[in-house]
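Taking the form predicted alone, here's one chain by itself in structure tokens.
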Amino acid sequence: MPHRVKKNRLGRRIWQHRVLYLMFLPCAVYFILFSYIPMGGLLLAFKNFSFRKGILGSDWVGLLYFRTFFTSYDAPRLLRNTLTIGFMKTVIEFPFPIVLALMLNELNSRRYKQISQTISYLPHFMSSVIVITIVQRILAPNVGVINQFKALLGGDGGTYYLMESRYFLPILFLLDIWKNIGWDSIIYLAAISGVDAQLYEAAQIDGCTRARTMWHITLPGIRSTVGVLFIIGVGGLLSSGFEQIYLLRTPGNMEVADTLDTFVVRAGMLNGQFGYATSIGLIQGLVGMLLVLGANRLSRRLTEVSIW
């Protein structure tokens, strides 16, 4: 009887909020089709895959692929590059959208604020192929804008920046910031708009400057949003992204540009080592999950901000 009562109550709540559940339905279908069902393919990490036998019929190999990866010559380099780029994107780039959101929030002119937001959002909607092509033209030796400017000042205009490993990380950093900072700042602007306006009025009466108001009211008001997004972002520490890095790679910068994401595609799609590539992807997923769990627990203990 209690079970039936709970079931009826659940049914009534679903019917009461049916519009919200209907809006949520496409999201649920998307994750079921593209996130949960494909998890069945993780069996490849433990099998010697054969097209003739299929995934279920292929022979088991146990942890062979995992041992092969961690004892391979490429493992230290791939892990170092992935962690370096992951740390750059997860930690170093993290404050930039917050700063942009704070700056946009301080603008008095509504029209100028809208124009600034639109300009900062636009790069996010540009294809990575187009963006990298533009970057390649700008950095091209002799004919690129940067090299032409250097030559105009009497310097060497024949530098091929993408062929030198020391330039790869700065280029990737600036490119990633330019492409994503505007889009990532949207959620912080939404959080700022939810801060109680009476707090700003009280601060103004007390004579607080705009900088002190930002530091003592705005930032504490969005602390929970910042904490949750950082916890989620930590899960991508071992996933440096694929498109930009793959398109920016050249024989000259391969030493620092070859990551786990590019290696997985190369091993799986180009070399046909599906089990080996799946095992590396599984390692990335498990490490990401453990990082999120650990960061969430640590954040809850130290700052009382957590996802659950």
Given for the second form:
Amino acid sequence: MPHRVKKNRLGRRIWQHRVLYLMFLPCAVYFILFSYIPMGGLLLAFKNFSFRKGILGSDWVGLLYFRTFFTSYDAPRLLRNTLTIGFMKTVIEFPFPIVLALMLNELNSRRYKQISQTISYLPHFMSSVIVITIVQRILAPNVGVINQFKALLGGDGGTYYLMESRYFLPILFLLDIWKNIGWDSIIYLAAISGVDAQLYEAAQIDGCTRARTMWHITLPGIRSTVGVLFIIGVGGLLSSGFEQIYLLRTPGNMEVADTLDTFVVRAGMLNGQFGYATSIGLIQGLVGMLLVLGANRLSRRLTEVSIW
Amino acid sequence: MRFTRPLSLLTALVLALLLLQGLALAEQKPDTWIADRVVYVQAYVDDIGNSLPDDQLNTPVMQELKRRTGMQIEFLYTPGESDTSVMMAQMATGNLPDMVLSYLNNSTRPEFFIAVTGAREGLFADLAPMIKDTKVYSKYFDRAYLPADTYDNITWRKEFGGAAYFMHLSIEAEDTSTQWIPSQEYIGGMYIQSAIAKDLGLDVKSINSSEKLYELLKTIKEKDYKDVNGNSVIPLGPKYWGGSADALDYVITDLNWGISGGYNLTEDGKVLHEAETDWAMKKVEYLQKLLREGLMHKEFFTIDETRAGELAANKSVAIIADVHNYKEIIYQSEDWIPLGPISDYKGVPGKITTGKGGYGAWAIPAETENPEEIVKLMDYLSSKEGQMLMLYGVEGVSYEMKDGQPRLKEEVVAAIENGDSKTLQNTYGAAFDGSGVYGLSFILTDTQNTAYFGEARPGASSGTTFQRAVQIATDYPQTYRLVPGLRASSFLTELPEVNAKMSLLNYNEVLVQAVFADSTEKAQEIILSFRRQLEDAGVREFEALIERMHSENPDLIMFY
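Return one more block: the form predicted in complex with the partner chain, after the form predicted alone shown previously.
All chains and molecules follow, beginning with the one already shown.
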């Protein structure tokens, strides 16, 4: 009987908030269809995929693909490149949207703020293919804007930036910041708008400068948002992203631009080694999950901010 | 009751009339009738996907095909993805239509490796019993009719024990592979601005080695020619279709030791990959020299197609590394002429041919109902009448018969010359010279245009479009060298584990990486690292296999 009562209560509660549940439904369906059901495909990491037998019917091969990968000549280079790019995107780029959000928050002119925000969001909506094509033209030897400017100042206008591995990471860093900084700052702006206005008034009465207000009120006010996003972001340490890197790769920068993500596409989609590619994807997923768990635990212990 | 009898009589009369009409209709079906059916063909060929009529089943050609055979063809194509990826995804999900069609010039193509895996697992129907009584495809049983690669590795693979899952396409009825026939020749490779060649008094055929090419590039640089915008001309430009290391095949042919998919035989009979020899660094050092001295475009390997086209159109490069006589930029003016060709690494001239070849392949998924109807249709299409319909369209609509030969109407020739592909595809619906519905020429075999239709391709005898292309082939003839056998790399599939690792390595990419290295030491390091990758992937095992196969049958693998 108590169970029945509880069930009824749950049913009543769902019915009471039916509109909210209805809004939640597409989201749940999306994640079930595109995130949970495909997880079944991870079985491929342990199977010799057969077109005829399908995922479930294919023969088991145990940990063969994992052994092959970790003993391969490519593994250290791929892991090193992936970690470097992952660290750059997850850790080094992390403060930039926060700084932009803080700066936008300090703008007095509403119109100027709106224009700045819109301009900073725009790159996020541009296809990587278009962006990289523009970058290729800007950086082209002799005819690119940068090289022409260098030549104008008497320098060597023939530098082929995309073919030299030392320029790859700076280019990727600037490109990624430019593309995502505006979009990523939205969530921080939303968090800032949630900080109690009375705190700012009190700070003003106490004679706080704008910098001190930002340091002592705004930043602590969005601390939990920053913490949560960082914990989630850490999960991507072993994922360098695909599109930008794939498009920016040239034989000249391959030494630093070949990552696990590009390798997965090469092995899986272009060479049909589904099992091998899945096993690498699984390693990335597992490491990402462990990193999120670790970061969450550490954050809870040190800052009392955590996802759960 | 009074009306019962007359009513019965009337009913019987009507039924009899209907029956007679039905019989008459049945009699109207031509001998070529096969079945009332639309065949859905998945094409893994982007040229087909980009040249389809708006309404495929309602073109004059498809209507006529339906009248003759009852059958029609609708091509399916997935744009925006690589054909290999689409093929793999469809095979993995079992989402295959009535028939599949793929590009396939020889059995070493990566997509064929995927298709063979599918065949091993029973994804495709065995076509051998179905082609037995056909007019055209029954010729495929004859070893002498098919190219060796087609017979041994595509259609009649030993591992399938007499079953045939893939039908190779575009097999010539007669082997003309060693004959230089100007009206049919594609001259690919380097082309130089004719004005520059004239100014230098250059005999273009005399440039037959990379060293002579280097001297020529230096002279061009010293002369400081200007392009249409007044900028200095770069001596050696990239491939017309965009940067690629493939163009090196024409530029440094004499430094290309690994002629058999990267492998070759040493003087003492050992099989090695080129990266394991000094030839790799010879290539790297030569290309570094060209780059260092500003003789070669810096984006030779990476430039996108649009900008590569601009370089040629603006005459910003003196030499295009790779283009052919059937590209507009070549045949629409007299501005460019062939340069070279460079001889092979032994200094021997001649265009290598492995003999008769094919161009595409088709297969029928095992789940397809009544596959024999599709086989009959494919056989009909490759008959003389079928080929005429596919290539020339419908008589009276796109061509007229003159002296027993089909000749395209003036308006069709004009559409071809103006590049009006949409009209060719929608109004007439035939393949013509490839500028119409390209897929319809792709699905033919036993081709013999000159014997059947008196011209190398539709419109060739009446159109003026390709006169210059043919003239180039006439003025710059080459000789063919027949070297039988397949590239060594095509046998990688014999060692699946080695192949799985090897297929992830890209020698050309490594070469380019070495070319752009800061120093010779760094370049050597890159090549050494690639050697270690080869060893890790199992190159020794593979080389031993090739040595053994070559000693058993010297014609099996292409070495020279």
